[in-house]
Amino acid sequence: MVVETHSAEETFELGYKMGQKASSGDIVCLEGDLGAGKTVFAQGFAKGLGIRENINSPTFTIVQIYEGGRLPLYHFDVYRITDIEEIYEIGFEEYFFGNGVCLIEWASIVHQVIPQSAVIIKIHKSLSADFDYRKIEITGFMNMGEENENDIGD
């Protein structure tokens, strides 16, 4: 599925809708260049889970845990991981196979540990389009929740 957004608010709203539909055990992988909108999407996703805390990219901590929503959110940023052993050292299995939802920025860096059931979201900017334009490719969405993808792209 491909969704086009034309503002940070629309990217946030897409994340919000997907967060509302997320289920325990879901793993959502975010890919995109620096400044593509991964954190804006993550903020919307967290709000969709009912989390009220301010969501920032956990670049220096690798994983940030947010509770207080209908499900815990384990927000990973693996940008700084240089060796796959680092993801094992933080005990990723506890999060991936726990009762919450994992949102992983730069997931391709640790592709070896990402389950096939993960939802993959690729956010693309276009230099030839409007500054706020994003093309967002979503694969594996049918694994999330019980709603169909038509409810997300609207």
Given for the second form:
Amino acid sequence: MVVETHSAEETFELGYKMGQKASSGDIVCLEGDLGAGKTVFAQGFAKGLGIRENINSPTFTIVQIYEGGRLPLYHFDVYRITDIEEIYEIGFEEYFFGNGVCLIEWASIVHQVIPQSAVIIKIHKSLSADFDYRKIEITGFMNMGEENENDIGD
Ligand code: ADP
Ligand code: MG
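Starting from the form predicted on its own above, please write out the structure of the form predicted together with ligand ADP.
To see the whole picture, the full complex is given below, headed by that same chain.
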């Protein structure tokens, strides 16, 4: 599924809707260059989960935990990881396979440990389009209106 947004608010809103629909055990990966809007999406997602705290990119910690919402949110930013060992050191399994929801910025850096079932969200800026335009590709998310009509008869 592809969603186009034309402002930070629209990306926030997309995150918000997905946060409302998220269930226990979901892993949502966020890809995109610096300034693409990963954290804006994460902020909307957190609000959709009912988290009131303001969430920012976890700068000095790999994972930030928010427990005030409908489900715990584990917000990862793995940008600074240079060795896959570091993700084992923080005990990622407890978060990935726990009762909460994981949002992972720069997930491809730790692709070795990302489960097949993860949702991948890629946020693209376009140099030729408007400065606030983003093309957002979503793969693997249930309940987002992705119809599989083409599969019928296969
Ligand atoms: P990242 O976490 O990917 O590095 P941020 O979410 O921190 O990026 O920053 C995205 C920046 O781009 C914010 O300043 C936001 O206001 C701006 N922006 C402009 N248009 C959009 C859009 N359509 N979606 C998301 N952010 C946008
Ligand atoms: Mg960020």
